[in-house]
Amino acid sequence: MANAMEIYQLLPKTNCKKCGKSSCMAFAAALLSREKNLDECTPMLEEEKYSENYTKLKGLVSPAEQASETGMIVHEDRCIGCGNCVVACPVNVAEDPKGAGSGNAPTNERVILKVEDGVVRLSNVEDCRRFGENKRLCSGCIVTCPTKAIEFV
């Protein structure tokens, strides 16, 4: 996934405010956080000179559009179903100490990550530490994934 500076480099950099943001950099950050949508940058749509960059940006921001409410994306094509993320997730451990918390398959439905049909699936994302009022920067599932199938945007 791209960062705000990479997105900004492909924007018109006119700071026209037509998108509702104070600058193109603010719009880039809003795109990254899914607060805004690329089509809200009207110069990108109206002016032919930006068409190539629009296509590039669509490719950069489309993964974010598939993210859960927490910003988590599971790239199913990369996931090998190893379950490392399942047993590393602190919420899974707390909610399922006899299952995921002890290195086994989850034994209840209160977990966030579980392997189904050979890939990790999300459930109960509202309980993820990265979500809600008391959100924290947790990366337990990311650092344990050997194929980099999980990312946050």
Contents of the next structure:
Amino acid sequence: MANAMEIYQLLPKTNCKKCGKSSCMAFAAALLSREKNLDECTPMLEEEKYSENYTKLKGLVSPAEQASETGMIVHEDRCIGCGNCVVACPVNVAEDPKGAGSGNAPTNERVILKVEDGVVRLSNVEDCRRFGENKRLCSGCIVTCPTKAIEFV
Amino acid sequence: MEREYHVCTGCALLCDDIELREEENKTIIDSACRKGVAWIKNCQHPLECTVDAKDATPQDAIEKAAEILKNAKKPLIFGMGNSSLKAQEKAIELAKKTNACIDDTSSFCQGPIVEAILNDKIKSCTLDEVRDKADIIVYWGCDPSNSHPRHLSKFSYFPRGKMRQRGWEEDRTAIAIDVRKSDTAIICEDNFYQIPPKADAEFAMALTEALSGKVPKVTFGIKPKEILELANILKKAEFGVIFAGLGVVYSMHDLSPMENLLEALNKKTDFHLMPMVGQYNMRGFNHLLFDKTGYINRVSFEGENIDHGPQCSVVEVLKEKKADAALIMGSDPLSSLPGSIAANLKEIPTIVIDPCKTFTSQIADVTIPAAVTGVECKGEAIRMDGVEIELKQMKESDKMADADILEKIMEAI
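So the form predicted on its own is up there; where is the form predicted together with its partner chain?
Complete assembly follows, chain above in first position.
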């Protein structure tokens, strides 16, 4: 996933405020957090000179559109279903210590990460520590992923 | 509701918590890794029953296979790593009956370690003990994150075990020793020791010296202080385990540096070694043959006599063109052996028993499709740690089990 500076470099950088943000940099940050979507930058849609950058930006921000409410993206092409994240997730450990928290199949439906068809899936997303206003930047699932298949935006 | 669990035969971990469920007319496999799912969902190109590359009935193919083996003076029976224990037992009986050479993939992979364990030269343990007790885990010359994807999460590093309740962050230390920074080495973070190729013996000897209080020296870029620090971590283990991969086996002339290291470690603490077996029942074949002959592989039967040694290995037998027929079961020597050696299979009548088409099946005179054990038929297998596991059937199939095919071939002979 791109960072805010990479996104900013491709925006018009005119600070026209048509998107409702005070600057193009603020719009870049809003795009990254999915508060805004790219088409709200009307100059990019309307002016021919930005069409190439628009295409590039579309490619950069489209992965974020797949993200869950917590901003989690699972890159299925990289996920090998090892289940490290499932065991390392503190919520899974608390909700299912003898199942998912011990490396086994989940024994109840309260877990938030589980492996289905060889790929990790998120459920009960509201229980993730990264959910909501009082979110904590928990990183158990990211740091234990050997293939860097999990990302938060 | 009681859950029904199955065993995945995708690798030698034999994960026993796999669940199947139907959703919108599709079967969803829960808890298996991607490797396991690919295995369970079966091959894209199933093997067809053929004789001389023409479609045949299973009965005709079995009769032709029996004829080939009966007419051969010195057949070769090879493979069995992906076969049930019962099929492996039948293959050994068939080898006796036909005066054949019998060998498996352990001949050029983890054989030396399994042999050392069965001969009590190396102390080993079970994966359940690792999960419950291990605090120091060394991944040496292996990358289980790719070869055995659930190794770290189900058995070795991440799970909470009986004596390791505080989790991987506090209770366990993972160490990687490898020639490259593998995905597993990334998980081990600072405890990664990069050594050059073929330096495993030198590093093991340096560690042994460090454990006995000497200043260790190596000819590559790891400083004595770093080796002493690693030795200190190892000797403080309550229950340590080294998972040895092909990197260790291929780089050491013999296993004595590793045996010496284990001996030195066990003077101070409790340390074990386990081979990272690939095929789901390779170790099963080694155990069975060891029980019957005292050798784990590379055996030639001449009536009641048994010959054993490198001359009976699949590589030497094919290279020296000693075999006049071959039965390949659940293996693909044309993919795994050097092309110049495996190509000699083309010159002799070859029978392939496998669920899927392989390179070897394409040059075979007789091909007989078999059910995948643990998926399309039940059976038993021995896990990479030597524990016998029962395999249930997951789905219906009209294919014969590999053991039944061998039984019928023996009857026809």
